[in-house]
Every structure is written in structure tokens, then in C-alpha cells.
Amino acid sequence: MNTAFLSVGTNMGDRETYLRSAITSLRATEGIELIERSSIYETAPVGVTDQADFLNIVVRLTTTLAPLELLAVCQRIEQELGRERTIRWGPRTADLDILLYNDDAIESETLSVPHPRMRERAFVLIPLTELAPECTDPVTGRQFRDEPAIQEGGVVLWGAIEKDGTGDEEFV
């Protein structure tokens, strides 16, 4: 069994519904078991700044899928949720990225793990370290909580996790 961390972000339409839909799709995918998700964080856009703010979460999952199969699932979910890739770093209904896959360092034409820009992005590092405070970068050996970008600010807690008594996590 493999452990992976994914980031999920959205800045179009009903952002909370898009996050819920992405989680529902992950849970419904054979070979994936969603273990936990972070709180929801709101952040200003990166790259193209003339667009709505993003909601971001990180999820931890276990999977029997190989890295490229997991990437295909992420891209399928994005497409099902209406993502159009017209502007790099532009607005999107759903953005699912593989941050980490076990302790592997993967470099191919279609996939880089750890995600190549995650060390620079507080909106990824903060929810990741919420789930896994001791998580270490498999390339640098540094703990992600020690990355300078985590201190940059601009990441606002939008919704915490609430347990509903059945063990399921709910959005607040």
C-alpha cells in the first residue's frame, strides 16, 4: 500500500462544493482510501493575480495505484468538475496535485514528485504540516515545517475540520 498527499484547490463558483465533489470522487475511486484531510485555507492567487481567491486543502490517502495512475485519476476528477486549461495559473474549478508519493522522488515528462513548487507555497505547506507535522522532503531531507515559505503569510483558515460522531470529517 502506498501513501500519498494531494493538494486540492479551487477558485471558481461554489468553491466549497468543488472541494466536496473532489473528495467524493477520490473516495469513490477504486484503489484509493482517503485517510484524512486538512482544514480549508483561503489564499490569494499565485501567478495570475487578477482572479478570485482560492480555497485549498491537503488530503492524505492510501492507494494501490501507481503514481501515473494516481495522476490520471486527479486529471479525470479535474475534467469531471469542469476544469479548462486555458491560462497557466488561471482560474479553475478544481486543481488536484500529487505532492508526495511515499518517500519517492519521481521525475518524468508528466509527473514530478515531490511537487516541484510546493516548497515555495505556504498554501500547500500549512495544510500539509497540519496533517503531518514531521513530514520530511524526500529530496532535501528537510522537514516541510522548516521551509521559509511557511512563514510568508497570506494563508487564512477558512474552515476547520469537525467530526460528526461517525468518524467522518465535515466541512465547517
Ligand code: X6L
Given for the second form:
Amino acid sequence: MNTAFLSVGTNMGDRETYLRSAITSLRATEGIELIERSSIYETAPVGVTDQADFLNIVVRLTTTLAPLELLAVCQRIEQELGRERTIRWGPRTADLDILLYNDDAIESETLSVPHPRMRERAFVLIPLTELAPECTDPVTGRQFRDEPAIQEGGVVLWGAIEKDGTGDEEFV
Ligand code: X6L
Ligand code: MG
Ligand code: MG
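Since the structure above is the form predicted on its own, I would like to see how the form predicted together with the ligand looks, so please show that one next.
Whole complex next, starting from this chain.
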């Protein structure tokens, strides 16, 4: 069994519903078991700063899917949630990124794992270390909680999630 962490972000429309739908679709996918998700954070936009604030979460899942199969699932869910790819780094209804897949380091045409820019983004590092405080970067050997970017700011707790450990609780 493989363990993966995904980042989910949204900054259009009813952001909470997009997060909820992304989670529901992941749960409904054969070969994926959702283990837990972080609290929801409201985050200032990075890259293109002239756009609405995001909601970001990180989820932990186990899967029988190979990395490229998991990527295809992420892209399918983005499609289902109406993502349009117009402006690079622009507003999106749903963005699902594979952050980590076991301790694998993957460099292919279409997929890089660990996510190549995750170390620089507080909106990834904060929810990830909420779920996995000890988590170590398989490439650098450093703990994510020690990355300087985690101090960057612009990430505010928006909605805590009650966890009972079963992964079956209602979303928010
Ligand atoms: C220079 C050039 C410095 C580009 C930074 C950073 C580009 C991040 C893209 C960059 C640069 C990104 C989210 C977001 C995006 C999100 C928040 C990206 C891709 N996605 N901001 N910006 N949450 N808060 O999920 O991460 S666009
Ligand atoms: Mg992204
Ligand atoms: Mg993406």
C-alpha cells in the first residue's frame, strides 16, 4: 500500500463546496482511501497576487494507484469541478497537486514528486505539518516544519475539522 499527500486549493465561487466536492470525489475513487485531511486555511495568493484568497487543505490517503494514475485522478476531479486553464497561476475552482508519494522521488515529463515548489509555500507546509509534523522531505532529508517558508505568513486558520480518526466524519 502506498501513502500520498495531496494539496487541494480553490479561490473561485463557493470555495468550501469545491473543497467538499474534491474530497467526496477522492473518497469515491476506486483504489483510494482517504485517511485524513487538515484544517482549512485561508491563504493569500502566491505567484499571481492579484486574485482572490484561496482555501487550502492537505489530505493524506493510501492508494493502490501508481503515481501517474493518481495524477490522472487529480486531473479528472479538476475537470469535474469545472476547472478552466486560461491564465497561468490564475483563479481556479479546484487544484489538486500530488505533494508526496511514499518517499519516492519522481521526475517524469508530466509529474514531479515531491512537488518541486512545495518547500517554498506556507499554504502547503502549514497544513502538511499539521497532519505530519515529523514528515521529512525524501529529497533534501530536512523536515518540512524546518523550512523557512513556513514562517512566511498569509495563512490563516479558516475552519478546523473535527477528527475522530475514522476518516468518516462529515466534511466541516
Ligand atoms: C515568482 C514567480 C515567485 C512565481 C513565485 C508561486 C508561481 C506559486 C505559482 C511564483 C509562483 C505558484 C495557489 C496559490 C497558486 C494556492 C495560494 C503556485 C501556483 N496556487 N496561492 N497560487 N494557494 N495561496 O493553492 O502555487 S498558483
Ligand atoms: Mg497548485
Ligand atoms: Mg496543480
